[in-house]
Structure formats: C-alpha cells, structure tokens
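Next comes just one chain, in structure tokens: the form predicted alone.
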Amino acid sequence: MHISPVSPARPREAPGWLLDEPFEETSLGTLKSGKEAEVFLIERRYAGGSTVLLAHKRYRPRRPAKGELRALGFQHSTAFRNASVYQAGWFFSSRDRRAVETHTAHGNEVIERMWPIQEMAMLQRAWTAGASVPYPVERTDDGVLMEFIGDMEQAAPRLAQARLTTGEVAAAWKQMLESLRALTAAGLVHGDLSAYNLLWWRDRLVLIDLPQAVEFTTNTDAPELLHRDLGNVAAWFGPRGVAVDVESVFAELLGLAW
C-alpha cells in the first residue's frame, strides 16, 4: 500500500488576532452544553480597540453543593461518561490513581482537575502537529479558553447539521484525512470522533472536543479507538458520496503512528 508522505510539522505561529496588549472580557452566554462541560462565548476587547470572540469551555464541579452550578453560571447538571479507557494513559501518583479507581471524593477532585489539563495539552499538541483544531489560547481554573469558530451572527454548525454541497463534502473528507494524518503522525488519537464533534465553517473542517484524546505510546486501546473514529466518520461521509475504505485508511494511519 502506498503511504502518503507526511512533511515534518512546521512551527505554527499564534493567530494574528491574539494581541499582546491589555484587554477586558465579557461573557455573552452559553454556546452549548455537554455531559461534563459547557462552552461560553467570550468577547475580548483589547485596549487598542480590536475585538475578538473566544470560546471558553468550562468543566462543571463533579460533586457540586446545592445551588453551586447556578451560581457559577452553568445551565445543566453533569452526566458522567465512562472514561476509564481514556484515562489509562494519564499520569497519576499512586495515591491519586487509587482514589480515582475507588471513586473517592479525592478521586473526583483529581478527575475534575485533570480534564481541562488534558484538553489543553491535547489541543496544543494537535495544533503544533498541524491538525485543524481551535487555537488553544490559555488554560483557566476550570477549563480552556480557545479560538471561537464562527462570527457575531452564528457559531459554526456541527458537520452533522451542516448542509454541504457534493464538492464541499469531498473537500471536508480531504481535510479530515489531513488532520487525521497530522494527529497520528504526532502519536495521537482523537478517541471520540464523529460528525458531532466536527465543525464546518467557511470551507474549513475543524476538529473539537479533545479531552479524551489518547497517545499510542501510553494507551493500549489507541488502535481500537482510531478504528472506531474512522468507522464513525465513514458512516457520515459514505452516504454522501465519499467511498471510505476504513481498513485501508486505518492501515495507512497505523503506519504513520509507528
């Protein structure tokens, strides 16, 4: 099988809209709500007059006191995912790992702290590798501040809801492959990829939601998760005219990973 060569990742500069000057930020409300986190739209006004929009993904407390979620600005309660397969490669102290495995109060605190750390780290690595992901601006106490995909009128739709032409579907698949090659060449697997965590905005396909991303070198489930990711996206692209040979793409990506 021919494996397309992957050029070494070039250093990627921070976006031009990220200015080095004083600023003020205002929350404009909730963009979306997930099982364990909510995304808020942030307006950043720089001293020089420029304004940019950012997305602030904030993780909810895992064991909130009565009224705490509402006081912190969250709209929904938390529904926990079964995350043990993703946490296999996380680096815990022996005490923390025991607490996580036995679901103690301390273990919940460890997980609550680790999700934003993990997401920021994976976003930075994906960005550096050349994958199409939101630019990671900074990690906050309870989440990650990142590039907002959209404009003042609307947020970018998920691929599952976007209405693409035949040509746009083909272009989206090409971009999908480019990002997957960049990720796997960097030793990473998204781990939860589907048309619901891909965005389409102005001819750009963007991968989002990376806290559960895993590494080939630290997680033995990485190949299985990669194969599942491919099956999920192929199930969306296939009926729209892109014939995806999952096994062929899987073999190519494994070659890049190893």
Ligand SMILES: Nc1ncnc2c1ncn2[C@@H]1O[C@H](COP(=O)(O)OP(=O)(O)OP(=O)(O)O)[C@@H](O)[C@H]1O
The other form holds:
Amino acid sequence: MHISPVSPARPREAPGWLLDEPFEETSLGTLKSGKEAEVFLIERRYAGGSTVLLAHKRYRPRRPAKGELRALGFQHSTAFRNASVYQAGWFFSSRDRRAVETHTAHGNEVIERMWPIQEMAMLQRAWTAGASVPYPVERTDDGVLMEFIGDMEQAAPRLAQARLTTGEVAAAWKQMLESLRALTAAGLVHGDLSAYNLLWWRDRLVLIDLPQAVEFTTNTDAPELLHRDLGNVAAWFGPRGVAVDVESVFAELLGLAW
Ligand SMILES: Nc1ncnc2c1ncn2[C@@H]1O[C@H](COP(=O)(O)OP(=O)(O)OP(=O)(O)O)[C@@H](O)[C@H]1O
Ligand SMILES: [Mg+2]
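Same protein, different condition: the form predicted alone was shown, now please give the form predicted in complex with this ligand.
Up next: the whole complex, starting with the chain shown before.
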C-alpha cells in the first residue's frame, strides 16, 4: 500500500477567521452535555464587526459542593471514564503520583486539572500534525475553547447520526485514513475513536474529544488502543460499504508510528 505521511513542509497556519482584534464573547448556552464535560456555544464578536462561533468544552468539577454545578452553569453531573490506562504518559511529581494512585482528594484534584491540559495539548499536536480536528483557540480554567463545527442554525451531527450518501461514506473513510496517518505519524493515538467522536460537516470529517489521546513513546497500551479505535470505526464504515481490513490498516499505521 502506498503511504504518504503527512508532514507539513511549513507550520500549519491558524485559520483565517481567528482575528488579531479585541473581542467580546457571549455564551449562547449549552450545546451538548457529555459524560464529563459540557460544550457551550460561544459567540465572539470582534471590534471590526465580524463574528465567529466557538465551542467551549468545560469539564465539570469532580467532587462539586452542593449547588456548585448549577452555580457554574452546568446542567448535568458527571459519569467518570475508566481513565488509568490513558494516564501512563502523564507527568506527575512523585507526591502527586502517589496521591493519584491512592485516590486521595488531592489525587482527584490533580487528575481534574489534567483533562483540560491534556485536551488542549493533544488538540494542538493533532492540529499541527495535519489531522482534521477543531482548531484549538485557547485553554481556559476548566476546559478548552475551540473551533465550532457547525453554523448559526445547527451543530455538526456526529457521524453516528449523520446521513451520508455512498459517495460521502467513501470520502469520509478517505479523510479518516488521512487523519489517522497524520496522528500516528506524530506518535499519537486518539484512544476513544468511534462514530460518536467524529463529526460530519459540509463534506468534512472532524475528530473530536481528544483528552485521553496517548503517545506511542510513553504509553505501552498505545498499539492496543489504536487497534480498538480502528475496530470501532470499521464497525461503522463496514455496514455502509467500506470494508475495512483492520489488520492491514493497523500494520500500515504502526509502520508510520515507529
Ligand atoms: N468543536 C465542536 N463543534 C461542534 N460540536 C462539538 C464540538 N465539540 C464537541 N461537540 C459536541 O459536543 C459533544 C460532546 O463533546 P465531547 O465528545 O468532546 O465531550 P464528552 O464529554 O467526552 O462527551 P461524550 O461523553 O458524549 O463523549 C460531541 O458529541 C459533539 O456533539
Ligand atoms: Mg465524546
């Protein structure tokens, strides 16, 4: 199989809609409420008159005081993902690592602080590598402000809910492979890839939800997570006419990673 690693000759430029002008932001409310985070729609109005929509993904406090979630604007409480497999490559001081391993209150705070940091870092690396991800605008205290995929009328549907023609499914798979190649060539595995963390918008496939992404160099589970990611996407594409040979794609991607 012909392999074309994505290595941008020059740094990938920030999108043109991101202006170097003063701005004001208004929250237009909750867009989606996920297991651990809520995504808010933000309108940013630039002094020059133009307006962009942004998505603000905010992680909920893990152990909120009574009333705290509502006071912070969240609508739901949190269901935790089994996270330890993703944390192998995270850097902690020995004190913090002990606290994390023994699940003390301090350990939980350390982990809570890490998710937004991880998501911003992984989005930046994925973006720089040339993968199709929302442009990461900035990290905030409890989350990440990023490109909103959608328009004034609607947010992009998740691939699991989108209705694609046969031609669009083929195009989506081609884009899926390009993003996977870009990510693995940059040493990264998404780690929670499925039709639920892929958006489809105006012929563009976008990978979202990257806080758990891992590196080949620091996480020995990376190959297994990549294999699982491939299985998940193959399970969506297969019945829609793209027979994915998971093992051969896996082998190709591993070749890029090493
Ligand atoms: N940049 C974005 N543009 C448009 N919609 C987005 C964006 N980011 C997230 N969403 C929407 O918000 C939902 C939740 O986001 P995400 O998957 O990152 O968070 P999560 O808390 O892990 O959610 P879940 O538990 O559903 O996986 C997504 O399924 C998607 O519908
Ligand atoms: Mg998600």
